[in-house]
Each structure stands twice: as C-alpha cells, then as structure tokens.
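In the block that follows, a single chain appears as structure tokens, in the form predicted on its own.
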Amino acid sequence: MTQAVKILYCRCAYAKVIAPEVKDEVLQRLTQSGVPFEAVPDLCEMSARRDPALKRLAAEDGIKITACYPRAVRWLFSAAQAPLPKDTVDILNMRVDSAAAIAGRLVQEHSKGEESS
C-alpha cells in the first residue's frame, strides 16, 4: 500500500521573496481540492530557530515542499540539523512556476498516490 503524498506548504510571510499573487494562487487551490497538506507561515524562520517540526518534516517519506529555490529550501533544512533525503524530496519552486503548474502537480500527484493505494 502507498501512503498518500505529503505536502508542504511555505507561506513565505518575511522574506517575502514569492510574489503573492502566486502565494495565494496556490494556497487557494491547494485548499479547494481537498489535497491534505500542511501550511508554515516561514521555512526561513523556523530554519532560523531551529524548529523541531523540521526534523519530523524532512522524515517524511516522499514529501512535496512548495517554496522556492531548491538549493536554498534544502540549505535551511540543513542549517536547522534536519537535512533532507536526497532523493524521496520534490521541492516546487514559486519564484519560477506558475501557481496554475504547481498546484495542478500537487493535486495530480495526490491522486496518483491515492488511486496506487
């Protein structure tokens, strides 16, 4: 059996590097398709204060981070001492694709997910 995908939603609330109309593209989206995720107000303060919801995050297993550069989302997993896997992580970039891209990905995948259980 295949556990469903795990997503992780960063709101980016003070850096404020994401345009917000993709913010609130997604978000919306994410929330009207009934896809289950989890939704952070800031990867980049919690990296900061080395939350421990990090650890338990970078653990899951197959887990989808919406935020922005890959490179940078992985270095604040890293900087919190919760590095994640190479190679079970998908990080979806909102500086560079559309909000209509990554939440038709997200929603999409799921589904595979859910149709393999």
The other form holds:
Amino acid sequence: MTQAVKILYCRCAYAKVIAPEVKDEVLQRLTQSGVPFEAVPDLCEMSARRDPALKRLAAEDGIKITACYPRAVRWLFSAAQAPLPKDTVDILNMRVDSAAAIAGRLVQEHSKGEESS
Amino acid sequence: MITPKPPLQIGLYQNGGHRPLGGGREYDLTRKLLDKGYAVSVIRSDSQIGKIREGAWLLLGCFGKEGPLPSVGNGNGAKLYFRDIDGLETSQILEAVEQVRGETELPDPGGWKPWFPVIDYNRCTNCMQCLSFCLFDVYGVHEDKIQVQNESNCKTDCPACSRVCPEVAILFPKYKSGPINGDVVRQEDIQREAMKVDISALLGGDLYGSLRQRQTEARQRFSTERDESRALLERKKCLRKLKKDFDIPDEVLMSLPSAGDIQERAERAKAKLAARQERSQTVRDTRPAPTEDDWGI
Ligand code: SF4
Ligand code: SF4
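Structure of the form predicted together with the partner chain, given the form predicted on its own:
Following is the full complex, with the preceding chain placed first.
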C-alpha cells in the first residue's frame, strides 16, 4: 500500500477570501478521514518565497490541491519554478465549492487510489 | 523575492500504534499550527518520511521506549528533529514547537500578507505595460521576459497594475472578485473598459486630469469662500472616487509620481526593449546580451 502525500490543503491564512467555515470543515474532514495529507498556511506566501516544497508537491503524481481558483494556483506554482503537470492535477476551489463536496472528492478519490494500488 | 530560507516544517506522525491524537485533537493541533504559519504534514506511514528531501522538519509523535523511528535515516538532505508528544496538551505541543524553532534559528513563520501580482503567461504578450506602470519595482525582466521579481514591494490590497494589463493577464489571488482573483476570463471581462485602460489614459489623462480638474474647481470655490475645510473635503471626495473606480489604496494614490515621470519611464522601457530586439536580430552582433542593469529598469 502506498501512502504518498497526494492531498494538499491550503489554509489561505493571510486573507479572508475563503469562508472560514468552509476551510475549517474541509480540514476537519481530512483529519477525521485517516488519509495522509499536507497542509500549508498559504500557497501565495510559499510561491513568493520560492519554497522548494512546491517542486516536491508538483512532482507528486495525481496530486489533489484544495485552495482557490485553479488558474491562480497553477500560476503561483509556475512563479516558483514548480509548474504543475497539465492533466494529472486536480485543483478544488474552496472559494466556490462546498466543504462537503470538496472533502468528499479528496477522501473518496484517495480511497479509490489506495484500493487500486 | 522574500526570504529564501524555508521555515520549520511540522510532521504529525499518526501511524498505527504511534497515533497519539484522535481526529478531534489532530484537527485542533493542525489548525493551530497552520494559523501560526507552520506547514503540517499528517504522516500515516514511514515511507512518507523517507520521501522528505529538503529543509528542517520537526516530527511530532508517540515514539515509545525505542526512541524516534530507528528505521528513519536522515540521508536525504533534510534535517529531522523529533519530539515525543505522548500525554502532552495542545498548548504544550505548541510550546515544544516554538522551542525547537528557536534552536534551529529558523525564521518566525508568517507576518507578511502575501499580496503581489501573478502573471498568467498563457495570456501575457510581454508588452511591458505593467513594468512601465509599477512605481515600486515589483516587475523586472529576465531573458527578455516580464517577471514578478520583488513581491514584497507590492502595496497590499492595490490591484492597480492588473487594470493596465491589456490582456487581463495579471492576477492577485487574494483579490475579492474575478477575473483578477484567478476566475476564468470571460469575453465581457476583456471588453470591460477597466480592463483596457491605457497607461497614458490612466495616469496622464483620466486620473491626473480628473485630479487636476477637481483641484482647480476646489481652488476656485476656495478663493471665493476661503473655506479650508471644504477644500479638504473636496480632495478627500476626489481620492475616494479614484479609490473606488480603480480600487487603489490611498497610500498608493499619495505616492503617484507626475504623469510626465510615468510617460518618461514608459518611453525608456520601450526604447530599451526595441534596442535589445534590434541587437538580437543582428547576426554579426557579438556583444554580450545586456544585463538588467543595462536596461536600467
Ligand atoms: S493559493 Fe489561493 S487559497 Fe491559497 S493562499 Fe493563495 S489565494 Fe489563498
Ligand atoms: S501588461 Fe500584461 S500582457 Fe503586458 S507584460 Fe504585463 S502581464 Fe504581460
């Protein structure tokens, strides 16, 4: 069974653009699910710092990112010289989607991956 | 670029018998660490630790008598620290984290609201309008390509440069509305007047024009009425309007250079770009490529 980190959660710590109840509920469901995941305070801040962790995360095959608009997330990774692959990344938007839908997709997809590996 | 040194990363070791926290406490601790600015990896297998390759990591877990994970080496270039958190309250765990960070002399995480432009290169045409426009040297050029180089120079909550980009290619991910926040760009967005503001119209025309006109009007009223508070009010009204129309913070409005300065800056950038392009097209030109200093921008 592989347990690579394939879920990235962005807390959007320094702005109020994501409803607190959405980001809290997604995080709560992730911690309760028993799946491994990586949570970062703020992807924008990491991009500005060219954090090397972004390269590692971008190289994760089939990573799922829960943050904000996919176009913003993609270009933030690119700006840090860590471009995300075109087709194998799933970016979920906590600015528009519900916590239940996002967490469901993250956890369910992860379990499917685990079964097939 | 901000600080190149990544902060201390936290690994919450929640694997089998080493699982010290239930879901509720795991959530509480993760949330508190995130809000303090730490990145947290919730680790559920040793193979995940084997994949750590960079930075300094503090692994929190219940490691028992054998000590912390004897199977885990430190051969991947990362520096690993371990703390046993068996029986500790959340507040004590947070204290332990701060203590280790102090020992590592790594920077205090957080403290800066990351507000800066991000370029969508699928849309950008490298026209350099943003470079000419920005007064705070946020933009630069690398190998003839526009780049965001000094993120921390950007004025918090000011999205003004995204308004001058004719291609709607500049994002501010933390902006309130689309398409500047990264939402898809629709045809209406491109057509919208605000998105097609020409630099000279914005700074040389509309903005300065309206400032000047309102100031003149205010002055005239002033001289007859000699009412200073009224003039102050007028100025405030004018700034409020500009702030509303372009979403530009007062701080930026107050530090705008003259329209002439802006025009001159734009001309200089354009001339340098043209010269650079001409040189690169000259086959016999053996001069080294100019550096950013040569550009003077
Ligand atoms: S990537 Fe999006 S969700 Fe994450 S910090 Fe930036 S704006 Fe917020
Ligand atoms: S103004 Fe827009 S299109 Fe022009 S260089 Fe800047 S980002 Fe690119």
